[in-house]
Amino acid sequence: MTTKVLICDDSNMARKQMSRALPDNWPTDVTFAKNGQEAIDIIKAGGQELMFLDLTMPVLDGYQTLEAIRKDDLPIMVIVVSGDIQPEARERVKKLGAIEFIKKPVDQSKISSVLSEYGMIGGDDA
């Protein structure tokens, strides 16, 4: 079964390097966003099961974003992916509703292991 997985960061080298990231083996529909407006307009539209946000964007910045899925009940996991690894941003992500905070430039195997934990892959998917 094919997940349909929203990348959204305002960097075109960071969504594709996140893209790089996601597991070979593992099916899946990406679209891409350039900012959190982008986003919340992909996930309005239907059919999105799990986004990689930045928190660094304009227009609708990571945390507002996150504000928005929450205030709207839209149905879609969240990890959160930023060089912003303060322990108040990773505190305040999971308060909004993230299932996990992973520090860039993602690692392949960080990936698989999140997505392993949550679900979204089985142990040899990865």
Second form
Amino acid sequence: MTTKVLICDDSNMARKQMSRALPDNWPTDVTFAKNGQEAIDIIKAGGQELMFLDLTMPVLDGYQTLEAIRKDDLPIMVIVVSGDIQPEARERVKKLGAIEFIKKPVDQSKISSVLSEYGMIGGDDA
Amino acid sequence: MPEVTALTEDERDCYQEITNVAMGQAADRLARLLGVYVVLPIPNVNIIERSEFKMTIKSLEDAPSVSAVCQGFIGAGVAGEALLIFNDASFKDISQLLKYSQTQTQEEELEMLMDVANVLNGACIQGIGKQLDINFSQSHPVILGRHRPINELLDEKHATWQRTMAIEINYTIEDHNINCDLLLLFTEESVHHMNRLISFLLED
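Okay, that one was the form predicted on its own. Can I see the form predicted in complex with its partner chain too?
Then the entire complex follows, led off by the chain already shown.
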């Protein structure tokens, strides 16, 4: 079964790094957004299941995006991926509804262990 | 060696993202030192001419007086300077957070400036180095000037370079009146070398 994944980051390089860090044998359909507003529009159009969300972005940053998702009760799971490794940042995004926080630069094993923890991939894939 | 006059959009994006990760690590160190939350900006990355130097410091241009520390760094094929510029209005809040006395002496203020510079510059430079696989050595921080208008401090007549890659990070601290700019200036030769290094990161 293919999972619909949305990757939201203002950096083209970070978007590529993120999509490369997804488990090789995990069937996904990946969509990209350059800022939070683009992501919200894509989520509202429907079908997305999981979003990897950066924090520091123009237009609508990661915190504002999480607030918008909560306000409209949009059906999507969010994993924040950020270089902002202050403990406060992690706490804030969890409070705003993110299921997990992964620090940049991302690595494949961390992504795999988080995905298997949430049952999105089988233990064998991790 | 050809002149570096501009970065491609991919190169700029890559430096911005590398800086983003490094400044996050630096902010984490500062947040722990001061017990605060550091607001992270989107870093500005530009190739600038000497004459454009002052214009890069937009976020502090309204500050009546500033103090600055500079610190050189050098690694395999890459050299530059980190310039940390404080809005002088920040000192009152920093001294409170570091639990210095209300009426601080010149020496205490100097110590504070050096402490924060060590944390921010060091973590940021090493963070960039780590991602590019460069082991940077840093020189001791040196006071560039204290309590002076920014125009005087950044007098381009003193600059030895013609063109540089400037990365500007404006740190602010939530709920406090603290504002500083970290400028990373890389020599033109370094940019050639770094462009080769990041080309591997940019491959599809």
